[in-house]
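Let's start with one chain on its own, the form predicted on its own, as structure tokens.
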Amino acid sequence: MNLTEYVNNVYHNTVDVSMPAFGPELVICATIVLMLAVRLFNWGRRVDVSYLAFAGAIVGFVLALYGPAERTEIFTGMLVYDKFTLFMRAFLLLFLILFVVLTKLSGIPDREDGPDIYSLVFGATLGMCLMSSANHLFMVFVAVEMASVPSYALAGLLKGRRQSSEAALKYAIYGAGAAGVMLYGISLVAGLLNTAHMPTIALELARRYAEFSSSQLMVLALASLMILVGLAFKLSAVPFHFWCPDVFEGAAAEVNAFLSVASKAAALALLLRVILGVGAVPPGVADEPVAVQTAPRQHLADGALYVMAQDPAVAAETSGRGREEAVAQLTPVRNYMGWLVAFVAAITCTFGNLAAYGQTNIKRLLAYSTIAHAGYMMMAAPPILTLVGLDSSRAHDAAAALALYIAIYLFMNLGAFAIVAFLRNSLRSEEIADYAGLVHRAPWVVICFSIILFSLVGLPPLAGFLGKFAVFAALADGYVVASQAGVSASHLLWLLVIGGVNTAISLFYYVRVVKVMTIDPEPESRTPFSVGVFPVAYVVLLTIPLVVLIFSWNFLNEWTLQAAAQLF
């Protein structure tokens, strides 16, 4: 291929292939212009810009809908645009709607702010589009870093306050020493397997895992462990959970609500490309003869895979291999992970769970509740991992229920932290103890933060109790399945019944909160106050579906199933 065939390629793959997969993503670029770009008139600074940031994430959200139902690598395999892609993008910009009507109703970033503050927001959310269709180890890292540096300011954005300055400091020199260390496990991949296009990754790890020698696989190794601390960062997963809490407590709950819903559901999703792309074959990637050469990446008809190999052989070992052989030769390679992963899980969750115990800060209370939750959610990917070299049907399904968990998790932790961002403006406190007797005032609110707490446990007959059992339904497959075909996989059974505890454990603290509100007398200095009816229905409208979807869920189970079909 000569230059000027190798320039046409590159322009038809990103004018005719990329950029029409990539319209959600350009209406965020070009929302985050226009907001900035109207602070340079004199005029604009009369513009309330949440309406331009409401209409551009609605703009968004509808483009997310649609788009290629093939799977398409885009950008020179740099992302990945799948029915997951297409889920995970409209997940993030319905919460970006949901936010911004959030921020408007709880005051919360002023009219002076708001251009940059939305711009940051916006910028975030970007970063997290490209995670949750990132294809390349580079653009792992790249996304990571778009995602955490805006989300670093977005702490401190309470100007004045000594807690949120610290909070953000924190946040920004744990941010900065994950984001070194996962970069240093992603070079080390590169420079142990010449490249970091995560399906080339799974095809040479395939072809060449059997001879690697111990130093070789202890490389390995290690920097799967420094990858996964950029993952365990955005996750709050122990040991890397410390600057959550903090920051939750020093930040306004408006940021703490974008951090908790929208951050880690970007991180699960590149936890699940991460796992998914260096321990199993994309579909179509492996099923036809891969043409390898020792030149630069070579683009292939289909524009499904470039590989960059030095050694010629390779094309003709490759060649002819279909996709099962390459799963099960990374079968060892799943087992690792698998393990891994399910240790940080039931660490997680356990932690999470019973830090929250002492906790007299509403605030620091749903920021271990964040990390508790963030382990039941990481238990959906050892299941996953076990059962693709076994039954791709049942981790196809397994998959979904990290989707179906994810999206019933947006309208728990969206709820709680709006409602307590707007008790903040009519009590002045955050503190637990100035909860008590909140019935009488604010029934509404209570009812609806009630059912919040209840579902967040995942007690029935709440949506929360469809997230937690589709989990832990994938757990119980998973062992089954690996048991009936002679492989151990004892840490699945383990992670059941470490779920199954957690979920009684975290009861109590809920519970607690629940039991001030409503049955702790009301302090005789209380002033009267309202916390008004748009806010009020705000959060019945969140409250809602954690009601009705046990009765008619079966639209969001199809959607995730559909989610999930193209990454087996």
The other form holds:
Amino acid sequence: MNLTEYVNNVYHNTVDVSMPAFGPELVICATIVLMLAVRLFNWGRRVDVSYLAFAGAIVGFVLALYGPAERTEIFTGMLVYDKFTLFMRAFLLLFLILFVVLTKLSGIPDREDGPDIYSLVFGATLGMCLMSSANHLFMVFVAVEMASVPSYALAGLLKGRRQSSEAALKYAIYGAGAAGVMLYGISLVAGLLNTAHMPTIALELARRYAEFSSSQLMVLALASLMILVGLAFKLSAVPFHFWCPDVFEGAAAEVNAFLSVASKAAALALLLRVILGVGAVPPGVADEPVAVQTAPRQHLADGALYVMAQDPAVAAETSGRGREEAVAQLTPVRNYMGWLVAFVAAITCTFGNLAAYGQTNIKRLLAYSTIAHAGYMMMAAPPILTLVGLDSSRAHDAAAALALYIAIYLFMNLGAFAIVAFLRNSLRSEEIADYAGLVHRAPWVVICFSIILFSLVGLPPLAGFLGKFAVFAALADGYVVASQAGVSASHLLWLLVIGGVNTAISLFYYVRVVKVMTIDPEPESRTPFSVGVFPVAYVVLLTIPLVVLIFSWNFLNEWTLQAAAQLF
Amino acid sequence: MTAALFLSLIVFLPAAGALLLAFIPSKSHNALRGFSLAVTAVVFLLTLGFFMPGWQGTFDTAQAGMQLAFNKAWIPSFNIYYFLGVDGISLPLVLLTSFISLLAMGASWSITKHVKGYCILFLLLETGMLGVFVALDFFLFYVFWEVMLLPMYFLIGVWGGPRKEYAAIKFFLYTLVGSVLMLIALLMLYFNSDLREIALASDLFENPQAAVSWEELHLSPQVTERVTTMLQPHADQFVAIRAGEVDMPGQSVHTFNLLAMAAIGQHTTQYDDALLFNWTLQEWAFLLLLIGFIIKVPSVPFHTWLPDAHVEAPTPISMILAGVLLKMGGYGIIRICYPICPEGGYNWMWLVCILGVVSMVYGAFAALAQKDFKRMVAYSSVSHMGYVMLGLGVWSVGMVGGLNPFNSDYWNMGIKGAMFQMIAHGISSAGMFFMVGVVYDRVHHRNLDEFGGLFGRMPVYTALAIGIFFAGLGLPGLCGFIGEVLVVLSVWNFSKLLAVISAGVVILTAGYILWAIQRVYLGPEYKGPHGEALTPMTPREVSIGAVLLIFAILLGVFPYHTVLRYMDATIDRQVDDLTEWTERVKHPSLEAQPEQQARATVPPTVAVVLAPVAPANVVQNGAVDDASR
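Now show the form predicted together with the partner chain, given that the preceding structure was the form predicted on its own.
To see the whole picture, the full complex is given below, headed by that same chain.
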């Protein structure tokens, strides 16, 4: 392959294949540039950029709804573009729209800060879109950084507040440390396996697993632990959660909403990408006969680079052997990751729920609740890993459970933080004790907040139950299928029990907030206030799905099933 | 009106009423209460429609299976269906619910704080309660079961007494723990279920030896079609598939259908996989579900939420709590635990019976020791619900080993006694709480030692109250007697010791009730606080009390015509099914086990003499073995 051909290939791949699939991300970029550029002009200073941001988010969301039906690797295998990408991107951009509306209603940021803040948020969202479609460990790192760096600045959004600056600094230091460790892990993997392209890693592992020496295995295990550190930091999983309560307490509630929903969703998507990228073989990677490989390849290689990057010997060997065999070879890899994630999930969930008990600040309480929910959501990963090798349609169900949980989680946490933000504007306080008797003053807000909190507990008929039910169902399914196949999967049963126990213990601290708002008497010193019509309408609109989804969530279920169907 | 519309209307009319209440201004208290009362009255009238002859909604007492059942797709991608129906077990409870709700709403005029919120939550609660009794899809059942939690938490927590917050959260936490256990059991049962096997065992494919009627499972047409398309092409191999020689074609079809789950539990081995500690799934599921349900019953040792909740709850909510909510535990055990996990039911039968008897004795002694009138009534509920547990447990007990001649008539009697006890207790305990509430509204204390002499001040009230307390005591001729006597009689054949104890509890019951009557109603004059407030009952109060007393008498005098007639066929059928299961599955396995042990322990010479001839026959003659399968 000479240089011209190479350049042509890259050009074709970028312009004809990758760019069309990359529309929403490009719209986000364009919006950022526009928002920053408009300030250069005098007339532009008078423009309220939140409308620009809103328009950009809407255009991006609409574009994100459409996409090709098949799994495609774009940008020479750096990103993967499938239904799950589509789902996550639509999710992130929908969140972005709601977020812009929230900031407009709550008045943070002011007009002066607007362009800065929105470009940071959009930049972070761009990084999250990349996280949810990463297909290459290098991209994993870049995307995580891209999402994190703007978040550090966002945490310090409230200028001049010591707590806020402290939060930003803490976040940045933790983030830098975690990123460094993750990069080290990535370099170990790449050095040992000669590639950082995840499907190739999977094939390499499948091919060479049996011949690895124990020291090589040790290095691999270490590298995977290090990569997990980076992911755990984004997920705020125990023991890398320390930043979370402090940052949440210091940062504005709006930023918390962003960090706890978008960032967490993207981190979970990335977790899936990594564990499935390394632990399973996606369709179309290794199941083709050798002859086809030399011809221009449709799904993969439009990534011409990728074809070169892949060792021809590997390609020839794996293609003949077929995908299923490769998947079977990866069983120990999946078991290792499954136990690891299960362990972290159990600890995270339990710790988050227990630590939330003592909190008096609503944002800290919700921070621990976020940690606990990250644990519940991570519980969906081990059954996927167990089921991949046994029954892939069941594994798809399990992945869909995670997507369902994420989708419902958006409404719960965005709603909760929106209410905290509105109440902060009215009460000038974020202490739970100051919410006493609020039901008499702002009944709709309190009703919505109560519904959201009970939904976070996972109480039927509220939507939070559906997510939890789906994840628990995935655990039960994984255990039953595994035990019928004669595979030991007791960790799934334990996770199910731990998840159940956690649901019961989490009740206490959520209900405490509800109790303060509804049952406790109102302090006489409280000055009258009004939350406003639009904020209440916003909160009610976010709460309605939590109540009515139980009547018909089939569409959501089928949507997430579609999203999961192309994951592996 | 179709069955689907009729049942859905009964369940969701209160919720719709709650929505409408939001549009009534919160200042107009009487309009809010009146509207809510009208809604509960309409729901009650609708439930009376079951008795109206000659239309689609008529309940046929001769029919044992589900009636008015319908099954609509809800979340087909998760095999969840909107599946409602009534049979002889649920019908009396549905009526009890709508009846008690009506009376409790009538007793709600004493609520003056946040009336709007109260009425909305009350109606939502009624939807949840009715839904539990008619839901036949396990998921749907679970959702309804939980729907009651939130309204109940607020109804106790906002409108309750001094320690309302503690009582409300305690109630919430206990029930939530129970329902989490139920959720785990539900998921394990769901993922182990497979309709294909039950389809082959049923009459779906012209099966000469069909043990199950596919029609009676009321599966939705989509499911039937899915199973048929999966299996029909392999019709020529059915015999081999049934024998396990050929693998089942297609993928497993899970189900939440309670009837199908029961068929699976009784006719297949899908729930027999060993789990932790080598207990089978049936045993685990039975235990988890049982804990979930007996928290609600409540039974010792999970009863401690009840006295607190009752004492703190406002009067109408206490009526609902005692009259309806406790019955859900018993209903769950009879509808879900035993039919789906007969193996668990058999192996844990002593646990159930002993818990029942302990609750009876403990509840009665605790009631004797109470100084608080309402707390005494609350403990009497613990004691009385113990009869329900005992009756349900006895049900599977009459057949231990080969020693007692196996006679399912006693189960039948026990389970009917338990069901009757649930209805009777629903009437009498709601009445007792109402009577306590009437006097509490006037004098604002419940201290038993400070009452006395109410007879002179409130003669009508005292007459009604004494009647209702006698019904709770179990005086012959009143409703409490029938259930107790049926349960105690059925226990005799199983365990004479338990029978003697449970009969003895009647004396304790008489003790605390008569003593309470003496301390509250009799005596020369009332010397406690607020004596001036002891005004005669209002007509509204009299009508509620009188209706309850009339029903207490009617149920006591005509037990068959008022209650038992409706449940006979269904309970007979369920007991027959489980008897059949016991003889087909459990007895052979029990007989096999002791024999093996006996062979190991008894010297060989004796073993030769004692060895039964029949098993040898089976071994020699393979054809017999095949046919029996």
